[in-house]
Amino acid sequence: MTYEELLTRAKKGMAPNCRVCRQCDGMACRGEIPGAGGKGTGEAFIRNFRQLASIKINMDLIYEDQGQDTSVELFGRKFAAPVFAAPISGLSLNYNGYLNERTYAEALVPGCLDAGCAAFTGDGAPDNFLTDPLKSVKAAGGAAVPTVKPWDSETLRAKMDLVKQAGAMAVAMDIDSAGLPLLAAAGKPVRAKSVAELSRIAAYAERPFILKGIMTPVGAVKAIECGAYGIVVSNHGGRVIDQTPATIEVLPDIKSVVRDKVKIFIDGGFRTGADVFKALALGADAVLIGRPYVVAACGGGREGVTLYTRKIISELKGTMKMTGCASLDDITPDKVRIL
């Protein structure tokens, strides 16, 4: 299987929800929740992907070539790539349903592991919305990060203990989701929480605890403050609130604060290795691609996710060399060009 005939029978499968755009910039879907867009106008959505696109990268090709290494340590694992999957859920809603929370989990966790890197799931009103991903969790020995929502103490406690059952090497939180439309519509008690509250949830936790819808330095150094492992700067996919700043907007800034006390995630309009390099530079220790991952499992299944995997870490590579990087640590601000 091409990249290219991944692309044509995700576009059969995934239509009218996602049109498999050839450049996913949220422009054709602009406002489409449920759907892929971004809330409101799209501007957020639409926004991180203009923002990575206008960071140039700076070559240098006069220096020793000792190859490049890409891999990483995190949660006490080694990966291939500093890569993950972002949690998304929610299938039959904003894709058309081609694949559900069970078969895309079934794609998306081994089919990151096939390549060395790893996917973080989803959670949502329905029940199966985390527990359909949790089998494929526990299949895979842990190796993936499951998300839960900002729930309510008794309800989140309890999904808790299932992301512990299943073995998972860490646990995130998106309290960013406390705004999607669409569990408000559920009805479900999903709310903002404080610190002493995330300080609990992180002790409850028993693993790596990850804070995502981190989007200024004083939400980073909360993040600190409760115990976080990790945070993942990120809007939602623009799909909470619109009119945000770009994730890699305010990634420089995040960074200064929390330099080395808490590992930081990227999401936002990431769809190249380039992309990744850009977010390295800057800051992050990992990044996260949501859609196009939809896209990969819908149009090859567990090959398809692998495929797209490799595929950036490959263009990962091919940056590193054009730019004289021979490890992660060589990534620095220097390399790119904020215009």
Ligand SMILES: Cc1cc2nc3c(=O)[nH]c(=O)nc-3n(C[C@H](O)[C@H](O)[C@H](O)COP(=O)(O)O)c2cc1C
The other form holds:
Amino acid sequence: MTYEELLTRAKKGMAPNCRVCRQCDGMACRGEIPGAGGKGTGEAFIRNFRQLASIKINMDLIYEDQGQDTSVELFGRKFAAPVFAAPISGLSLNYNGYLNERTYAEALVPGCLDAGCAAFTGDGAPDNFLTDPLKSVKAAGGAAVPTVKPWDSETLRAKMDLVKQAGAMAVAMDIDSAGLPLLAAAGKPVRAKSVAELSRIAAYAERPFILKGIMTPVGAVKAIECGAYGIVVSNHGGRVIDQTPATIEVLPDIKSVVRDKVKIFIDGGFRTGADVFKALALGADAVLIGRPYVVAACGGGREGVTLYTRKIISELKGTMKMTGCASLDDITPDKVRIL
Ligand SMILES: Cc1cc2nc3c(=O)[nH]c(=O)nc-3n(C[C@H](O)[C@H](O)[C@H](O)COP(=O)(O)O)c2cc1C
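I've shown you the form predicted on its own. Could you give me the structure of the form predicted in complex with the named molecule?
The next block holds the full complex; its first chain is the one shown before.
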């Protein structure tokens, strides 16, 4: 299977909800929730993509080329590259039912592992949004990151117990999902949480705990106070509030306060290995990619997920080669130019 064949197949399978655009930039689906779009005007999704495109890469071909190593260590494990699938839930609702929570996770979790990477999985109002993916997490020996929502403490404790039973290598919480219209419509209580509450949750998790949905240096400092292992700089792909800045534009300020105190993940509009390179240059430790993984799973199942992940790794490697970077540590801010 080639990537082009994957896209052709996905286009048939995902119509009409996702158009499988040549550039997954949030334009065609703006405002479509349920659907794959950004909330309201859709500008936050679109800006994620556009601001990344406005960062350019500085070439350097005068060096002794001894190859490029894209590997990274996170959660005490080694991965082929700092690339993860972002958590996506509500497959039947947001897309067209071609995939559901179970079939998506069955393609996604092992498909990422086959390429030496790993997936984050999602959660939602129906319980199976968490439990179906957890079956794949367990089958993968825990090599994935379930992402739970900021439920009331009793529900959260019960969901954390399920995550532990699946043996997950880490657990995340999308703290920003307090702004999700679909959860509000389902009458499920999710809300912001205090540093004290989150500290208790981080301790209860008994594994690396990641806070997803951090968009300011102040938020990052609070996440550190909670005892988080890492943060995901994320605006939920533009789905929780309209008119945020792009994730890539807030990254340098966040990095300047976080330094190396916690791991920095980022998502929002990342589509290629060159995009991953830009985030690493501006301070991220790893990148999550969302919507394109649904396309990959729809167009090629587990094999499609592996193919897409390998494509990203190969592009990252190619970008490192053209910029004189032998390892991820060499990807420094001077390797990019912000226009
Ligand atoms: C249909 C859909 C469902 C999502 N479900 C979840 C979820 O359950 N949990 C979560 O933390 N983020 C969820 N997200 C947000 C993604 O994890 C991620 O932050 C975002 O999609 C990244 O942007 P990208 O799709 O442009 O790569 C969802 C996004 C979409 C488009």
